[in-house]
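As a starting point, one isolated chain is supplied in structure tokens, in the form predicted alone.
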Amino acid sequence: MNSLRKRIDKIKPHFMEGGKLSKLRSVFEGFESFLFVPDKVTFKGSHIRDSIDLKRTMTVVIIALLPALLFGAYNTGLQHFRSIGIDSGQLQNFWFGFLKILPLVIVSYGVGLGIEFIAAQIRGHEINEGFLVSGLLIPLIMPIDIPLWMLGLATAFAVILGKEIFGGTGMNIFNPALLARAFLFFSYPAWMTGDKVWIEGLTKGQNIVDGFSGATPLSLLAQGESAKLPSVMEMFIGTIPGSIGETSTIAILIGALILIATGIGSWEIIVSTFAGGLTMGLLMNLVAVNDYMRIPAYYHFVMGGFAFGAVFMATDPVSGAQTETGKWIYGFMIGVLSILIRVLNPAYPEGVMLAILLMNVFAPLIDYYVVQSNINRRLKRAKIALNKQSR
């Protein structure tokens, strides 16, 4: 690493102001900060000194996503070989899935980082590490068979209209990864809904074994076929059709433990989201006029993207609530709305995406009223104390 550091220091003057490559300064600094801790310090004003910078924060989130990513690769291969009736081994399943997921990750990072580099050059700003997480989240919430050009288009939409137009990292209103999925869902619904989109190869004319449909648990419920649901343990482990990183609840919970233990993810939002989902699920059980309402409330946690959204999407520190009380309200409403949309909207069996995007809009309003409430309470307390002194 010392030799690499010396080589970078040698070419660095060319990218600084006055150098022949000064126009590429943002690009150079982006690569330098990716490899090494920046040597910049502040010279004036008050600043909080902390060892956790944006790069370290993004690195922890990526580590937390790895269990879901690795299991997603294994499950992609498993579902493919199941669909064509081949008894495959675990390594064969993983390698097949890895080769299918890799192009999606490359396209997501290539398009997203490319746009961020261009935006930084135009503005003359430093390149932020915020897309390191979004670039991995986007493939994980997509069907495995999504065309690469569609994924690139959705990524560009999310970065440009969902992030850069607001000022870049830390300024976006919506979660960029969810915007990418929403864009594809409303623009190309045939590629985001139905049974065949979740299994690699079902759209390529391969011979599918009898009795294998590729339907997700949510789509089975939407069709009124609750008797065909996989077991709770199978859904908890994740050996079911679905988005790449969303099927395994146990892998997602491992990621949640990493985020909570490191203080990167808000445990308040995670817990309150599950609490909101459980509350609405129990209320639906009381009505119970269709299959969706009859299933036990905890089933919702192991189906679709509920757990993934609660752990990795709702906890986005930029688009979520910031105040402690606001986090509880924000997460609880996400859980409530997720189940409400799932149960009451048969045309759209998955409600987590819309629930989080909707609450992204209301997060600043929630924080405003929480802060205002604290101010009013303190003013009232101060007024009472002042009246006592005047007596």
Second form
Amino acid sequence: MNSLRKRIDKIKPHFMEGGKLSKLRSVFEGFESFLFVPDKVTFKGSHIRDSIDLKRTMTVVIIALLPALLFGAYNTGLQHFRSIGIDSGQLQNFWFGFLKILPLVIVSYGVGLGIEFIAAQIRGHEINEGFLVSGLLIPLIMPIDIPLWMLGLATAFAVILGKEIFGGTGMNIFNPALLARAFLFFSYPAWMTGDKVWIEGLTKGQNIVDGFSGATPLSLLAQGESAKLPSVMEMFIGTIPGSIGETSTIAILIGALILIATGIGSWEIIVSTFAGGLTMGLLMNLVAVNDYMRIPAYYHFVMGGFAFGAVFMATDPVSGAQTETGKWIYGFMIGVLSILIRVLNPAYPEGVMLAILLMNVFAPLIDYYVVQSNINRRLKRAKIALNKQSR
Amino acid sequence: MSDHVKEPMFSAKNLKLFTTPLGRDNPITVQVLGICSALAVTVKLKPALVMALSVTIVTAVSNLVIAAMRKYIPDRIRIIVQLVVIATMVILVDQFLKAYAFDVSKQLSVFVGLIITNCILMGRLEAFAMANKPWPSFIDGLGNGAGYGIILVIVAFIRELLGSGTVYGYPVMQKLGIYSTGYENNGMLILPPMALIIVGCIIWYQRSKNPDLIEKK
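Switching from the form predicted alone: structure of the form predicted in complex with the partner chain?
Starting with the chain above, the whole complex follows.
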């Protein structure tokens, strides 16, 4: 470790202003702060640098995502061997899925970080860890069979048009990972919906066992085949077809606990999203004109990407609401809209993505009105106090 | 009639009237007018080209007519007069398309009729034709129509090539044999939002080349 530090100190002057490699300064700083705690201190005023910097925040989210990722790998293998009717061991399942997911993760990080590096050089910004979480979220919300070039294209689209255009990390209006998914959803619907894309090998015309269906619970419901729905327990544990990281509600809940315990993710948003979903689910139960509306409201939590969206997407601190009251409104509306789109619009089997993207747009507006109403309330109080004094 | 020297028809000033709307004062990317039709008719190159031509003709001729009668139009009812002229032109163009290019006219459907409400037209009449002589007004109309058309053609080219794999109906992507590599047409480029994003990218490019076009904060 020490020799590494010495080595870095030795080449450091080349990258500082006036050095021959000063153009690559941000690349150097990026790697330095990746390896060591940056030695930056504030020079003026009474600012305190919190040790929870962007890097640590991002690392916590990555840790919170691990259960979903690991289970996703296991489930990918499980679904694959199930579809071809082979009884496989747990480890075999995991290893198979792991090897299938790895290229997706590499492409997502490669393309995203590549663009971030280039953008940082052009702007003369520091390289930051802004893409660390998005880069892992993107593969987790993809179907396993998505072609790699599509994934790369979507990542590039999301990073350039969703993030860099607005000024880079912390300035984006939309959640970049969801933007990548939305791009693919509208660009190549054949690869993003249907019964075949969720299980490795099905799109390549692999032989499958008779009676096996790769349909997700949501598409079963959208097709009106609620009788074929897997049991709640299966959906809760996550041994069902779906996007890589979103099938297992329990793995996501472990992640949620990590996020809440460390204070990184907003528990208000998570709770209110679930509350919104439950409210809309119960409302649907009251209407109950078809099978989809009659399913118990809590089913919505374990099906599709609802839990994943609520825990990892809605809580994005950049694109979500910032004020306390705003977070409750923001989360609640995400829950309501998700279920509304799911149940009432057969063209979009999963509504969580669109609901969160839509509420991303409204988050600043919600915050604005929360802040304004607070200002007005305090002004009123000040006026009353003033009146009493003058009397 | 007038004392001053007659200006040549293609003076530098008149030529500039034609060239500025192509770039620096483009109706779509700088004035941000006529966006709706730019999103609607640019799925394919052919309708976009026909639309661009129609708008150019209508703008140029209405500019000419309004400029010729600008001194006789009462100020209070000028919008009505302008609309009558535009509407007449649009109906002529519409009938012409129906007679000689029926399938394109069907593809463009209401958007030919909606040229009447295209902001570029009213904008040019109000801003230019009401205050200038017929000939410069005619050139100004041609320039603005062409500026609109350039953007339409660029957007339509990108959308048709990547969204449908063709250029002016010719299956380029298929002839190149790209599909066998696993490439697929991008469905989002067929949808109007992508046209907006492409126009946005053109604006981005143009302003990064001409920093003085960037709006002050």
